[in-house]
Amino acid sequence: MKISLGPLLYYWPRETVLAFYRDAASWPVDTVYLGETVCSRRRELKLVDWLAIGEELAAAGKEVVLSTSELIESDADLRAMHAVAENGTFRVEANDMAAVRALAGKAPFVAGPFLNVYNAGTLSLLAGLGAVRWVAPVELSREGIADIVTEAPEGMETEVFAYGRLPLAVSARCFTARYNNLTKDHCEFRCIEHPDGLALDTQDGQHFLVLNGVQTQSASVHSLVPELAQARQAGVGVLRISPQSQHTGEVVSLFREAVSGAIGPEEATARLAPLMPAAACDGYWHGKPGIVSEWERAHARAPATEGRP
């Protein structure tokens, strides 16, 4: 299986982003997705900057893909999407149907997770328009992915979100601005103060969600590192790792070891835990509520019987 580095979902200072991708050039990833997908008001980097980063990564042997926005709200957003679609250098990940229309019949593209492909019929339609890889929606189970792969068009690659806080929803309202009693148009770019998002707990103190501007994420960190054998059996060809502010390179290397079989699922899970900004979850993969960790539950040690070691 290949490993990809998903688009950066958070708002980081320009120099932090540039340093991150300089480091990523040496990481054992096959594909790197670039671009602003969450909020068009985030302007630390422009398209020309993403293209320059892409050139450096391509020179290091990486496949580079430019990702379009999850939500288009204005004419300016539409122009920005067309600029990405017509970049002429790198493959594009389409994250809404307007981007699909801009790419259809012109260039092979990646069908992003926000296109909500839930059946083989939809995937076949996208393949007819030029899709050569699809990224499964984050809430789609292993069985659901396997069913689609069974009927997928020949040559279609399947990618899954394998590590990171799950991007659950996107809204026209900016929740980070609202938290700071600001309007979206005068948000003061407060999300740059939260490099891994702003935690939202229940009144009982349970970690529930993370606010990332207009995007809502899971508080727990989705991880398929214990489930790589099952992912391979389901027909998954690419594992997507979502960037986080610390330890992303170590996470990538650990996944590479696990994919190659150098380490087993229990060792991989144990080594991954201290690299994660929150507890693990994998419920969606098992067709359960996303917040749960079925692997940890299944492998929890039973209490020792009295009188035994």
Given for the second form:
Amino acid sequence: MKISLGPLLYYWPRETVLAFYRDAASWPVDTVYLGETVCSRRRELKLVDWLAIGEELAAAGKEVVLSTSELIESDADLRAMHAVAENGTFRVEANDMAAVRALAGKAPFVAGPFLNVYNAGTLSLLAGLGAVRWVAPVELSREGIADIVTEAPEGMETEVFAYGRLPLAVSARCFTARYNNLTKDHCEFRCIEHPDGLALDTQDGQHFLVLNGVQTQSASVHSLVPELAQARQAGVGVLRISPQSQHTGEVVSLFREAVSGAIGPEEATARLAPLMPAAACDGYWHGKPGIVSEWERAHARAPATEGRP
Amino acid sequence: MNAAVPLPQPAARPMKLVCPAGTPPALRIAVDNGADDVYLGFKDETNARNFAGLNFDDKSLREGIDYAHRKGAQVLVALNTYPQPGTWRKWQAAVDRAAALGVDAIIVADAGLLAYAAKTHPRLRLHLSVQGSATSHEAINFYHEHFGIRRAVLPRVLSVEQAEKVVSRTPVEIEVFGFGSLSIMVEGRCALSSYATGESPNTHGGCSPAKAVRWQQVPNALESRLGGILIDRFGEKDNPGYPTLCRGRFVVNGDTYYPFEEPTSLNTLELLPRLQAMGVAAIKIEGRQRSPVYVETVTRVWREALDDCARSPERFRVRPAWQEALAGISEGRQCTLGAYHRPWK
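With the form predicted alone in hand, show me what the form predicted in complex with the partner chain looks like.
Complete assembly follows, chain above in first position.
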């Protein structure tokens, strides 16, 4: 199985982003997805900067893919999408149907996680338009992915969100601006203060979600590191690791070791824990609520806490 | 003639009123009160209001179609969830059933299912569901070019200016939400519900499902939980609302507040002349899960309003009696223009 670095979902200062990808050139990843997919107001890097980063990563032997925005609202958003889709150098991950339309019949593309590919019918339609890889929606279970893979067109590559806080929802509204009592158009780019998102807890203290501007993510970190054998069996070809502000390179290396079989699920899980910004979850993979951790439930030494799902 | 006087514009077409029918009585009430279209679903997860006690079997749908057609109304069947792996045949069969029963259109979100419907039933009218998340004319035109969709429902995230641009750049009829529960996230792009409960609109046809809800009285408060997760805590003065996840009160850096939005309803009555002038084809009323009283009130008010607007848009005024009637059936008794007007921009 290959390992990819998903698009950076947070808003980091320009120098931090540049340093992150300079480091990534030496990490054991096969593919790097680049570009701003969350909020068009984030301008620390422009397309030309992403292209330059892409050139360096490509020179280091990485497959580079540019991702389009997950929400298109304005004419400016459409122009930005076209600029990415028609960049002429790198493969593109399409995250809405306008982007699919821009790419269809012109260039092979990656069908991104926001295209809602929940069945083989939709996947074969996209394959006919040029999709060569698809990224499963985060909600899909191992079983569901395996079912789709069985009927997938010849040569179609399957990628899953294997590590990171789950991008669960997108809105036209900005919840980070709302928290700061600011309007979206005068948001002061406060996202930049929250390199792993702004934590949201329940009133009884459960870490539940994080706010990432217009995007809402899980607070828990989805991790398939103990499930790699099952992922391979299900037909997964690419494991996506979502960038976080600390330890991403170590997470990538750990996944690489686990994929190669050098370490088993127990060791991988134990070594991953201190690298994570929050507790692990894996419910979606098992067809359960996304927030639960089946791994923890199965391996808990103490009896399970009462009153939790 | 003074050259400065603009030529009279051709009158914009009256907009259609599209009303929810969760049950056969609601269908008849909507039709009787002036709905142009009613929309409904089958009794299973092929539609996004898959709730106990709602929706239609073949017999009640056949009767409903007869009733609507006799009174000049059209019936749209929502098949607007995403066929899940291994259950494709069920959605395919639902399309075939709808076509065989003679419905006027089906409302579909999944591209694969649209492809199936367009190929198998070329004369069946196709509408793109709001769950299809098509937020630009280019996305809508994609569905038009590939499947010949005739109408698209816009996600509740665009401003009036953005919606106007979409309308002017596509041959597809545009339907917008006029009234009802307000979706804060982009439809078809929200997995919050499955994160907490295992079921979401995309996968199971429902958000924050009733079976995952628990109410619990604790000292000085009533707590609502969804999948075990505390969504809100109500004091005696609060009006406890259904624990839809994005309407909960949570804590960010010590502040307890509604991080997404206060519970409110969308109400766009005052925008009607503008929506009509820009060429919107239809206004959708949310609420297949609501009571016949809701359907009666909302259909009657919106019929009057659309008729007023069609007759003389320049003299259109929102009547206080309408607002009062709608306030009585709104969630939280507060209304907003939603994304059409963006105070949060």
